[in-house]
Structure formats: C-alpha cells, structure tokens
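Take a look at this one chain, the form predicted alone, written out in structure tokens.
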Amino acid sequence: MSHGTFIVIEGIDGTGKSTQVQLLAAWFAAQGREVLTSREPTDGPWGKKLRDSAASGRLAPAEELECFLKDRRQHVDEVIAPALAAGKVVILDRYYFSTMAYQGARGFDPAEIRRLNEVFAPLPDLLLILDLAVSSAHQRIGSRGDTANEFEQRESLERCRQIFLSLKDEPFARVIPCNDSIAEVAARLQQAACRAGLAPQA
C-alpha cells in the first residue's frame, strides 16, 4: 500500500501521546521528510459521535465499536493510504490498538476486534506504546485541569494498560516508559526510530 513510513503512538489517557506526536513529527520534519499528523477518533461523522460520547455518556458497545471501525475506514481510505503512497510520514494519536485496549475492557475480544480492522488497516512500520501507571496517569489527567471522562476510569484503564502491553513483542512495537521528562521520553521515541531503521541513526 505505501511507500512512506506509518507510526502509531498509543497508550492510556495521560501518558502524553498528543504532545510526543508533534514533537516527532517536527523530529522528522527537520531532516527534510514530509510529515502528516493525525488522531483518531477523527473530526469526521463517526469520529466527532465517539468524541461527543466521552463527555454525554458512551455509546451501547456494539454501537461504539461499529462507529470506531466505520471511522478508521473512512480516516485509512481519505487519509492514511494517500499520504503514505504520497511518500510521507505519517503520524498517529491512537489506531486499532485503542480500539483493542478500549473495547477489550469493555468486554469484547481484543484479537477479534484487531482481526476485524487488519482487514483494511494497514500495519504500522512502528508501534511506541507510552507506558505509565493508572496512578500517574490519572494524576496528569487532573493536573491539566480534566476529570477523567467515560473512558478514563481507573478500573476500565488497569485493563487498557494491560492490553496495551500484551503487544510488547510484536515485531513492530516499542513499550516507551514516560514518567519521566518530555524532552527524555522524545528522546527514547526518536532512538525507537532510529532501531528501527526510519531514521539515520544520530
């Protein structure tokens, strides 16, 4: 499907991944790639009722599933191949693997949602799982001035975590501890990279 290079960056509420997204995409952009950024859910029709759901209360579960896949279908089909076959970088807060940990918690089976998105869903050239414990996390949510919506409970992100880190050996993926400084968890993101050969090494 692509030409360019695909990284995913995941992991539970709080554990930083929309700020180290812009800090590796600029990482990127320095050494003249062209880059794209973007989240999931989307702002699309599908993405804006699950973001909405976080704040009003979330949707019966099957409903929340079919909307998450309906979403990503549209963000792969309109976003993510074009870029990639354009020869970018692209860059994502949250992919499948969200939907997986998510959805997982809430009783569905994580290997059976995965199997039902890598059906259209091209893997990533990169996996960096931003790992912190729900106590942390849960401690960054208020200290920027949040509550932990419908999906940040503490009981519903346990098992998140979990799933999160049952992708540790996958060939493609990287568990990145992030209790420590922006600047050193960049770091580990950019030398994650670097391993895994979509950056010259520094």
Given for the second form:
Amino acid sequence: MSHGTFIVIEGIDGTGKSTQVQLLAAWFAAQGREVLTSREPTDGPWGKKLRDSAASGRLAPAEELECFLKDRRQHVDEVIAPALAAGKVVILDRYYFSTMAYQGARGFDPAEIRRLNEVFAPLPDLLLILDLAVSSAHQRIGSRGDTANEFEQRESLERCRQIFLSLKDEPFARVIPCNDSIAEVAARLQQAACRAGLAPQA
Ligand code: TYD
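Moving on from the form predicted alone, kindly provide the form predicted in complex with thymidine-5'-diphosphate (TYD) as a structure.
What follows is the entire complex, opening with the chain shown before.
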C-alpha cells in the first residue's frame, strides 16, 4: 500500500523525541525528500481529549485505551496512509508502541494491544527506541520545569521502558542510547536510517 518511508520514534518521557524528530526531518529534507512529521496523541478530537485528561484527571483505563485507538485510526486514515501513498518520508513522535508501553504499564497485555493496532495500523520501516534510564529521564523532565503529571510517575515509566526494550529484537527496531548530546543522538538516528536502507550511506 505504501511507497513512502515510515519512521517512528519512541521512548519514555524525557528522552528527547520531539527534538530528534525535527532533526531527522531536516536531515531527510536536506536530501531532497518530502517529509511529514506528526505526533500521537494527535491534535484531533480524541487526542485533545487525551491531552486534557493528563491535566484534569486521567480517564478510566478502558476508556483511555479506546481513545488512543480511535485517535490512531483517524491519524492513519487521514494523515499517515495518504502521506505514505504520496511517497513522503513520514516521521512520527509516538505510535502504537507507546500504547503497548503506557497502557501495558496500566495493566493491559502489550501483545493484545499490539494485535488490536496491527489490524489497521501499518508497520513502520524503522522503529527508533530512544533509551534512557528513568532517573535521567526524570531529571530532564524536572530540568525543563515540567510538572511530573500522572503519566510521568517513575515506577510506571520503568515498566514502560521495559516494554519498549522488549521490542529490541524486532527486525524493524533499533534501540538508540540517548544519554549523550543532542548532536550525537541525531547522528545515531541518521546512521540507523542509512543502515536500514532508507537513506543513502553517508
Ligand atoms: P507526549 O508525547 O509526552 O506529549 P507532550 O509532549 O504533549 O506531553 O505524550 C503524552 C502522553 O501520552 C505521554 O506521557 C505518553 C502518553 N501516551 C500513551 O499513554 N499511550 C499512547 O498510545 C500514546 C501515543 C501516548
């Protein structure tokens, strides 16, 4: 179905995903590729409900899971699939691996979450898992002045990290240590894209 290039960046809060999404997008654009970046939860109605709930009180587990699935269905249909069909490089800040990790940490079976998603959500060509110890990630969140909201509790982040790391042997996944400078981590992501055959070797 897709002719484009589909890259997903994942990791616990504080690993620097949004910065790296922008740097990787600029790197592909400099090679003359047409790039689309996006994020989940989205800015659509379901995503907005989820973001609001982080501040106003978290939704019940089943309702929260349902909202992430509805948000993603809309994202795939309206944004991701059309961009891939148009041959673009699509780079996402979070995707269904976050649902496996975060809703998995909340008690759902990550394998079942994966199954529910893969019915409608295309597999990425490359999944980049930004990895950082929870204590360092927490420090970074603190140093940005963010409040540690409900999503960002230490213990549940540890469970999330382990679920992300459980994907390390998937053929499309690469774990990227990110306790280094922004530039160094960016270089690792570029190298991973080259090795996966998604960009010419430097
Ligand atoms: P985040 O990327 O941190 O957004 P922001 O930068 O606006 O805070 O995402 C918000 C939270 O949503 C994050 O803590 C992880 C959580 N999340 C899930 O629980 N399940 C999911 O499927 C996704 C995509 C995100």
